[in-house]
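Have a look below at one chain only, the form predicted alone, in structure tokens format.
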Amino acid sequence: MVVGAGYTGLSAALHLAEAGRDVVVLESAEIGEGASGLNGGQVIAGVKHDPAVLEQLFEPALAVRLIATVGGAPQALYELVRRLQIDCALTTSGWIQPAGSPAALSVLRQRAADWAARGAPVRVLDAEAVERLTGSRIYCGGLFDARGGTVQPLAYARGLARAALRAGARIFARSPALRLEHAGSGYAVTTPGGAVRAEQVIVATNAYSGRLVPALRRSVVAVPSFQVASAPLSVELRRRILPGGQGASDTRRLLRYFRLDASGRFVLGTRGTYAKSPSLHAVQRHYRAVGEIFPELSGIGFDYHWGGLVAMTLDHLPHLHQLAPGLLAGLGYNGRGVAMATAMGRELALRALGAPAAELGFPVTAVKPVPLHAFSSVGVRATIQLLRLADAWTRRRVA
């Protein structure tokens, strides 16, 4: 049984069903109603820590597997999309990380060298190259990672769901898991419509983890992210703004990520609000950000606004947990969930199929609560304001 029909749960269900297992997926809402349908659609290789740091954090064999997993996650996703013929506006033209300051560019030089030393197609860009690839003149350089790409996030989630169904999985939307209990040699999960019994359970609820396994909810900090999408740009603007179709995420402390979608809309996201509906002030901040990066888009109309929750971990790494015999969980993608959650679902399926922990691409770790988790939303709000001030200070110094 899988609880949660986002990228993690759907990927796990798909791989288990294709291996011949009987799989039931319980989803509290509709497919893609959470972060898997509400993200920026950027397929990014790696995690926040660069390979050299991962080699310091883990013993050599595990570090090698982890680096291969996070570095190869986009390619694995592309192969999955093509094999399953998922119609999700896939692009594979790379990912750009523009630098907003010389100090940030210095960090990117080290990152590029670190990955390039391991054979990855990652290189440094000067200011002219960033302007040519993005159309923006505000950056002093950046990084280009040819492994990156983009998807239409909701279409990808629904495509995974359809593929899992074709493979034999059963998916029940609007069926929240209310209680998890031991039942014989396995588990029973109670829903409003009855109980489901299974020998193994994978909990894949990420930033939307609730009371089913309280320890999971307390192990991550749910951070709001919010996005806006413009009206379709003119042909002339599309030739100048991200003409190669890449996604981009800058180096600001409150990073801004942006891309053009398949219909030519400019999509930008950054930190959001916990409110169900963002205030006019919050929305206008996004509009100003668009105009700052691309002055020619100042005053453009915006047709869509949406947001969701990102699960952040204290160590900035995805977490794979063996909560008990037959009870697994995977969560915490720190803003890179399109590729990393898909990879996590595959690894959870391998573990459920009997793969030893020593063969998995993510380390199996204990659940650790975030200190003072009950006040995490207050801390996030305060941190966002501090980081916003720090970004403003950096901009003034660079200018």
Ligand SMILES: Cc1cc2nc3c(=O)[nH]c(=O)nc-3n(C[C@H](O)[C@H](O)[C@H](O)COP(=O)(O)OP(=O)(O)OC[C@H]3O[C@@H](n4cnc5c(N)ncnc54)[C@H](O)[C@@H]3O)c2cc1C
Second form
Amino acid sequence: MVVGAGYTGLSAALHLAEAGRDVVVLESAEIGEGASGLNGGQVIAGVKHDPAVLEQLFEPALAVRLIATVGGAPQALYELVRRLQIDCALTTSGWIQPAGSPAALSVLRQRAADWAARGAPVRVLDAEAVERLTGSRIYCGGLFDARGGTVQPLAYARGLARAALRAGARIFARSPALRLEHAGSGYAVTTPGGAVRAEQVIVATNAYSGRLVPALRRSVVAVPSFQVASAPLSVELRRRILPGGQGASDTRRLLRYFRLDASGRFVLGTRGTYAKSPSLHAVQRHYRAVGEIFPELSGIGFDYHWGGLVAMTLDHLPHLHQLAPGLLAGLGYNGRGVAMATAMGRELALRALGAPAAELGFPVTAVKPVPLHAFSSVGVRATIQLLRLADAWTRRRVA
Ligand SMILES: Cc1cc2nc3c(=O)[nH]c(=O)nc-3n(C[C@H](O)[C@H](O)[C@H](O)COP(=O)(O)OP(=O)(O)OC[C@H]3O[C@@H](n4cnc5c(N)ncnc54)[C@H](O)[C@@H]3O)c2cc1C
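Cool, the form predicted alone is there; where's the form predicted together with the ligand?
Entire complex below, previous chain first.
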């Protein structure tokens, strides 16, 4: 059984069903109603730590598997989309990380060299090249990662769900898992409509983890992020802004991520608020950000805004947990879950099918609570203010 119908849960269900297992997915809301249907759609290779750091953090054989998993996650997603014919406006023309300061650019130089030394198609861009690729003049250079791409996030989640159903999985929306208990050699999960028994349970609730497994909820900090989408841009603007169809996420401490969607809307996201509906002030800050990056978009009309929760971990790494025999969880993608959660779902399925830890692409780790977790939303609000000030300070120094 899988709890949660986002990329992690749906990818796990798909891989298990394709391996001939009887799979039930319980989703408290609708398919993709968590971060998987709400995100920026950027398919990004790697995690926050570059390969050389991962080699210091993990023993050699595990570091090799982890680097291959996180570096190969976009390609694995593209292969799934093509094999399963998922209609999700896939683009595979790369990902751009524009640098907001010379200090950030020197980090990107190292990052590019680190990945390139391992044969990955990653290179540094000068300011002119960033302007050519993005249309923005505010960056002093950047990084181009040819492994990246974009998807329409909800279409990708629904496509995974359809493929899992075709492979034999059963998905129950509006069916929250309320209680999880040992039952015989497996588990019983209670929902408002009845109980489901299963030999194995995969918990895939990420930033939306609630009381079902309290330790999981306490192992991540749920950080709000929200996006605005403009009216479709004119053909002339589309020729200048991201003409190659890449997604971009800049190097600010409160990073701004943006892309054009298939209908030519400019979509930009950055840290949001915990409020159900963002204040006018918060929305206007997003509009201002658009105008800062692309002055020609100042004053453009916006049609939509929406937000969701990102699961951050203290070590900036995704986690695959074996909570007990037959009880697995995967979460904590730190804003890179489109490719990473898809890969995690596959690895969770492999584990459930009996793969030893030594064959998995993510380390199997113990669940560690974030200290003072109950106060984390207060801490996140304070941190967002501090980072905002630090970004403004860097901008002033660079200008
Ligand atoms: C605004 C935003 C922008 C982002 N942009 C990007 C991006 O551009 N690129 C990128 O790589 N990543 C991005 N991310 C991160 C990415 O979206 C997530 O890492 C990824 O979607 C996580 O997938 P998931 O399946 O683990 O979790 P989710 O998609 O959040 O799914 C968890 C599901 O569990 C369900 N659930 C919770 N509790 C229960 C329960 N008790 N019973 C049943 N169901 C339950 C929830 O309803 C939810 O549907 C972004 C995230 C946000 C919020």
